[in-house]
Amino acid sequence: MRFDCVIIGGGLAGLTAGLKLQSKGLDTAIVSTGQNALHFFSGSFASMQEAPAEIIELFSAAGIKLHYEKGVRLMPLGTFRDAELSLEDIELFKAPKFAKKALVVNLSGFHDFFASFLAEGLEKQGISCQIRSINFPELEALAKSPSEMRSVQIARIMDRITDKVIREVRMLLSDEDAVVLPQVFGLQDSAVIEQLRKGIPVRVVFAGTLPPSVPGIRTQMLLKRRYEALGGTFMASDEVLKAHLYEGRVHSIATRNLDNHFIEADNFILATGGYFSKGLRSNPFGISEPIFGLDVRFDENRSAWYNPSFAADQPYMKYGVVTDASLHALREGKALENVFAIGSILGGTRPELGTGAGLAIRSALEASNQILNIK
């Protein structure tokens, strides 16, 4: 098989690059092992300080509505964080005190939503809170097993009983001017979010739960669907085992599912993520990139990898693959002419591109532009 570009990694960075290149007429393939950081996506894109028209248009074509405004968003434990670009169901506030009284609603048996922490955090901002739980018979089968009573499984049911949710919440309301619900709605259809907001007569705010993230999984499904509709090839549940290099270029890769059949391409994009998705691997002696053997920037003193304070930024999260100014990956100090590294595998090596989801998007667009200029 041969493509114009092969993207290794099916998370936010890989799908964004795939959508950009495929929409411009290139024949691309994405090789994805499975779970990625989108399953933990908060719904807001860090490091997007300017309204990015291109990404809003790209996501809109996939059925993902984004909104941009400077403000703060409510975090799962009742704290607030600065945010700008976000999914439509992530509301941003001009100030943390977004209401006088709030009703915090949980689902009976759902332990991944921290209602008491949320209420405590809101009380600190001057918002009076009441916590209530709703028992839905439709969830009883899930509640029998803690491993089943998770956000995604719940969302599959909640989207079918939206009208019932609205009725139950309305019955609980007294004089509150806001209601906080767990983020377990709109997995298959984001229109459910707007239905809840229209049906409940006060401000409706959705707060995150423990992973997996319902908005994140919905985002991945919609991006993948759009990518395939454009003609892209998505190789799910596969893993790149090795690459074939010659004179500073990669000519092909081998994957677990294709046995001895190689995938050739003019260009390759590495978007395998960090330690979570095994894009980077560590041992007592160092940190490595397993597919191409790329140069990785890290402190050789292992004791410097960690900060004893659990809440502090951990130094090892800033270690990543080294690239040149055009995001070409370096191997033994030399740039591979047709290999680009994007997303969290960069760690903190390219601070000008930001962090988190912002780094994923900005590096994906930059690498895509480089390839389009090559073409």
Second form
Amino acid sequence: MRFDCVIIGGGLAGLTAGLKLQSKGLDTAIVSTGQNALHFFSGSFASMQEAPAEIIELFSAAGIKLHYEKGVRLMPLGTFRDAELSLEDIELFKAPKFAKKALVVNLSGFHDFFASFLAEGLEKQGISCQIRSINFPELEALAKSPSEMRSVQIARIMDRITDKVIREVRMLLSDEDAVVLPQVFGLQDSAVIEQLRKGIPVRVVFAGTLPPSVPGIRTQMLLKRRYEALGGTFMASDEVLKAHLYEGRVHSIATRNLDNHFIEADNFILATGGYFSKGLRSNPFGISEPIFGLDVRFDENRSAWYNPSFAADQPYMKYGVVTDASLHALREGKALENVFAIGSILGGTRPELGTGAGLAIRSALEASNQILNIK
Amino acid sequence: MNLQEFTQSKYNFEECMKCTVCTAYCPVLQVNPLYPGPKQAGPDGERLRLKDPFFFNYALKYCMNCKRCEVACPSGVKVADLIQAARIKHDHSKPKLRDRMLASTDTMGSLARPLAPVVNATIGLGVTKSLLDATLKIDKHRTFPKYSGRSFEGWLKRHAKAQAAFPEQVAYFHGCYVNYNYPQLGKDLVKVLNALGVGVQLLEKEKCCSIALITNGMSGKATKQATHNVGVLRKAIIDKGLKVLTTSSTCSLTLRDEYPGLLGIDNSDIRGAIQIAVRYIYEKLEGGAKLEFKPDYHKKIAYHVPCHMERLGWGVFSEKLLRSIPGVEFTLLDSNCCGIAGTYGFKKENYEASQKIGEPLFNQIREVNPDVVACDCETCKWQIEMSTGYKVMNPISILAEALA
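Okay, that's the form predicted alone, but what's the structure of the form predicted together with the partner chain?
Every chain and every other molecule in the complex is listed next, the one we just looked at coming first.
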């Protein structure tokens, strides 16, 4: 099987590159091994300080509304963080004191939302807070299996009873000028978010829950659907086992499902993520990249990998695959002509491209531009 | 040195990070609160079961074995295998008569085939359905697939000579459905392969792949049949050097992955040669072979990737083949389970859940409004046809129909 470009990894970076290339007329495939970091997505793209018109357009075609302004957002434990480019679920404020009086609403039996931390955090900003819990009989069936009283399962039910949620919240409101709700709405369609904002007469702020992330899953689903609608081939549930290299180029890859049926392409984009998704592997002797055997930057002295202070920045998070200026990946010191590395497999090796979701998007667009220029 | 190689646990269960992503994709969990969910039933429960089998939970029977949890898992944990293996190991309850009947596709087929017109007329009757519903708890909404008066094996035997004349040969694991219910699919495969200059042989004597036995608590019988099948597959693959093709995604998955994974039968020497026919045909065409299509063929096709096809990672072959037929307007349906999962949806206690699971798929099919839904799985076909009224065809049959 042959494609213009094969992208290894179906997370935010891989899907963004796939969407861009496919929409420019290239025939591409994404090989994905299980789900990805979008399932832990906060809703804001870290380190996107510039207004990225291209990404807003690309996502909007997929049905994902992004908004961009410089501001702060409410974090799941009641702190505030700078944020710019965000999903529509995320409210951006000029300053942390976004209201005079807020009502924090949880759902009875839901333990993955931290209402009291949130209230404490808001009080610190001078927002007086009340916590209330709503008991929806619709959730009772879910509560029978306590381990499954989780964001996604709840969202499936909430999305069916949005009108009722609006009524219940309105009944609890007295003189508050803001409501804080858990991010358990709009699993399939962000119209639910809009509906809540319209139906509740005060400012509605959604705060994060424990994973999986409801807006993240929706984003993943919409990006994948758009990619496939553009004719892209999404191979879920496969894994690249081996790459065939010849004179500084990769000409094909072998996967677990297709065994001796190799996938050929002009270009390959490596978007396999960091340690969690096994884009990078570590053992007591070093850190490696398993598919192409790329050069990885890390400290030879293993005790330097960690900072004993748990909450500090951990040096191992900065390690990653080494690339040249145009994101070609390096192997034995030399750039592979047709292999680009993007997303969190870069770790902190390209600080100018940012971190997290910002790094994913920026590097994806950069590598895609390189490939389109070659064409 | 790769230390992880030496520390890998069975079904990779120690790789579970408790990220809960699998629970977001389990179709059963969305509709049945009695099911503990893949994480709890799989790796979490396994930790307890290893301590004491007392912790085995009979609600594991609600798992459909669709494998969507495995497709979703970022850490490579074989969640569904863990659940099915636990059922095999710990559930010693005797399967009900109904489950034994539903699972014995081979025996039921052999008994029903000679009496096909009578059987078809009888099982189609409302009275019979109500009776089956009341006595055996087979849901009355379900219609059993009709039995064919003539088996596919009989048909191919009559054409064996003509098939042997083709320069290239493959063997075909037709499965129970093609043999007893719908020989036309087998005939369509023969037509397409013949057009490529390939003749089709039967295996020496295949038995049911046994997936229904495995999921209905009859792993002993399943192991016997699987051992037999591996024997006849070896004869074709190793002795004769043939590839063995299938037209059912679930048969393929069972022969390749469930035999070693759940029944402990080593098939590593033949696994690679067992392939779904669309892959073989795609490779032929890629290698330069040509198929002549009707110049005026036109069809709007919506392709549903069956769960097991997704797990196998082979949906791409069906998609590419269907797209390559001139005159085909192609839509790839979203990745969703149709809800039937083989014999699962036939059981009265699962009927409602089964229909709820399939709803997003059914709705999308109605929205797309295709001439025909394409799908590589026979039970998905029954479910989609019953629930939407749209006709469902195997991609092989669509290819055969479009041939000049």
